[in-house]
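The chain below stands alone and is given in structure tokens; this is the form predicted alone.
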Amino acid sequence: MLTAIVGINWGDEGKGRMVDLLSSDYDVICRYQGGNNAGHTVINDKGKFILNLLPSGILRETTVNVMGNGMVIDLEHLAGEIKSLTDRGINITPDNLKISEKAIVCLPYHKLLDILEEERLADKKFGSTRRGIAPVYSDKYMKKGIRMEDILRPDILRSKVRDILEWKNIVVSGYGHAPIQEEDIMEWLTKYGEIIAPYVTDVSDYLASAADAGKDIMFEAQLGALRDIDFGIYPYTSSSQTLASFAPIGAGIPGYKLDLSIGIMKAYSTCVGEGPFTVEMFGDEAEELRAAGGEYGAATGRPRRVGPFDVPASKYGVSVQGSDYIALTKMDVLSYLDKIPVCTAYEIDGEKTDKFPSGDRLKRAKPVVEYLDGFGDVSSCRSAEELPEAAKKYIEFIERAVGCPVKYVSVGAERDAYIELK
């Protein structure tokens, strides 16, 4: 079984808890797309665990984790959630975690050169995570990238470097800023590759054959839909593909075929970023959402924005990413509403439409919203005998609004705090 976890909206829909919930059903946890510009957070019996790079299933004994081709690695930020994890008793070791030796390493002027554009754009800037990521993807397309077997060529590596850094010093030089001393990547490289460098491997060989021997394998995805940089909120995107048919193809074996994409979104909307929300809340009605949801980015720690349940968007959501089920996760944050804003359809220029659209036209929606029943206190449920009536059919209304059944309710962090539904 080939299976993937992927976002219906805007990210942090809560991928790595439902990962974690399901990764004892697999043998291999894959992460095909991104970076370290998101977190997936993860509360289990050994604690609460941020993860930025390394795939979920990482806090799971019985579990091969995979970053696949598709990555961009920043060695320095791999190094220390290795270390993290261990100094916590997890295991970490190459048996159990495979890095693709096509990966792309981020390098630290690729950090410099994100936050240098983003001051530059000021007002108009896109929201990055300041991590490097877009100018990583960029030299990466551009063919100037360093890839994660160049780590184990040191006697190579240097020349790459230098080459590289003659045309970067160009652009970084446009900025004003001082020119980058390939002494200096060399230490970092050597530093933090060495740490690296025995978790290096032939991915691909790897996942084909645990593939052809029947193994299941997860692959997780990073962000969500309408992050993707072709079918999301274009330019306000990652610089990815956060869509579960990209997966076989990030992960590094682009011969292979889905059987399953399990679609991830909240009960409610989140945001983290620049671009449009259509559903945003402001005032006391979205900090009294945000702080029931404890909603702040798990890489960058910022406020998220809020608002209700978008339809629009997740019905958009569930049919790029060819969901077969939706897992819904913090169902128990809108215990404390008597009436439950829901958005049904969008208003563009004096039309009411329920197609999410793109561009401009995006820009100008406004929500229409319609409310229903709360429901109360569901984070003691497990089963779907246990939850009230409202909530059933708050869950009957998402599952006809986005065209899609739901299988799993999630009513808490901890692990055993979700119902699956027949």
Given for the second form:
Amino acid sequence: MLTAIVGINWGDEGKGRMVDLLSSDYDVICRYQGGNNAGHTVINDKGKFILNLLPSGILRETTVNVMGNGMVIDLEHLAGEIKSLTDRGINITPDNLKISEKAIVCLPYHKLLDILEEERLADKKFGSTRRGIAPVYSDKYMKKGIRMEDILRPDILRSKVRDILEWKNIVVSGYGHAPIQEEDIMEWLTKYGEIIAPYVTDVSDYLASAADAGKDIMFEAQLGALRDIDFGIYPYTSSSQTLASFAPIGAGIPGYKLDLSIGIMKAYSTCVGEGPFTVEMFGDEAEELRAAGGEYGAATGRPRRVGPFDVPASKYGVSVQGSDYIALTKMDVLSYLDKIPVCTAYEIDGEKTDKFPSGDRLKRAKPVVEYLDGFGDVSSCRSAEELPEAAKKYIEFIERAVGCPVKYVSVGAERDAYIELK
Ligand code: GDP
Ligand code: MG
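Switching from the form predicted alone: structure of the form predicted in complex with guanosine-5'-diphosphate (GDP)?
Entire complex below, previous chain first.
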């Protein structure tokens, strides 16, 4: 069984939390795109963890974790993440962590260029996490990337770095910054490369054998549908493919097909960084929702922009993710509301639509808001029978609106705070 767990919205839907819950049935968990701009929060019997690069399955003893070719990996950050988990008693070895030799290394100069560019843009910025993600993906497609396999070959690594820096320093000097020194990069690559090298392997070979042996493989996405480089709110997207159909490619088994696509969808909307966010709330109303949901970025600590559930955006998310069913998260957060606002359509140039637009039309969209009945505290509900009628109505409304069944409802951040619907 090959399953993708992906975000329906702008990210931070609770993917890490749902992977942690559902991974008990899986043998292998793979990250297939993105880098340490992700922040996946998991709260279980071992404590609270925020994972940036490692698949959330690393917290289970029985799963093998894969970081696929579609990822960009900051070696220093990964070494730190491995150390901090190991210090907390999590076992991480080349047996339960396998990193693709084809994944791209995110280097200090990628971070530097990310910061230089955001500063140059000033008030026109894209809201980068400043972790080098856009610059490193650009280099990948310019074919000027360092791959994980290169850190295993110090003999050829230096000449590769030298060639890349010859070009990179033309760019860096354009920002008026001092040239990047070959020695500094080599020192960094050697120091952190030594720590990470034992995990680097032919992941494709491993995954294909696992799939052929009937093992269950789960793909864990970073970010959501609306941040996909092609199908998201470009250019306010991430630089990678966040969609389920990309999962086998980014993990390393492009010839294999997904059996199941599970969409993680939030009971309301949040968005980190810049870009059009039609349903955005402001003032006290926003403060209340942000406080209730603890909506501050896991990777960056930035306050998240918040708003009501967005039907056009979520319906679009479900369709591009090809979701078989939904896990609806953070239902408990809405308990303080007597009337729950939901955006049922957009109004664009005087016309009402529930189709999610792109480009300039999206910027002009205004939300059409309706209200559903509040349902009170659902945080202790563990079965459909225990859910108040109004909560069931809210879920049914969402199922109808996005055209996909809800199978799981999450009512808290802890592993067992969820309801499985029939
Ligand atoms: P991800 O990036 O999709 O993995 O999501 P994040 O971890 O960035 O953000 C989700 C946040 O909501 C985390 O702080 C989770 O601990 C928390 N969370 C997840 N599910 C629920 C839920 O059902 N209720 C509440 N109250 N918090 C949740
Ligand atoms: Mg997150």
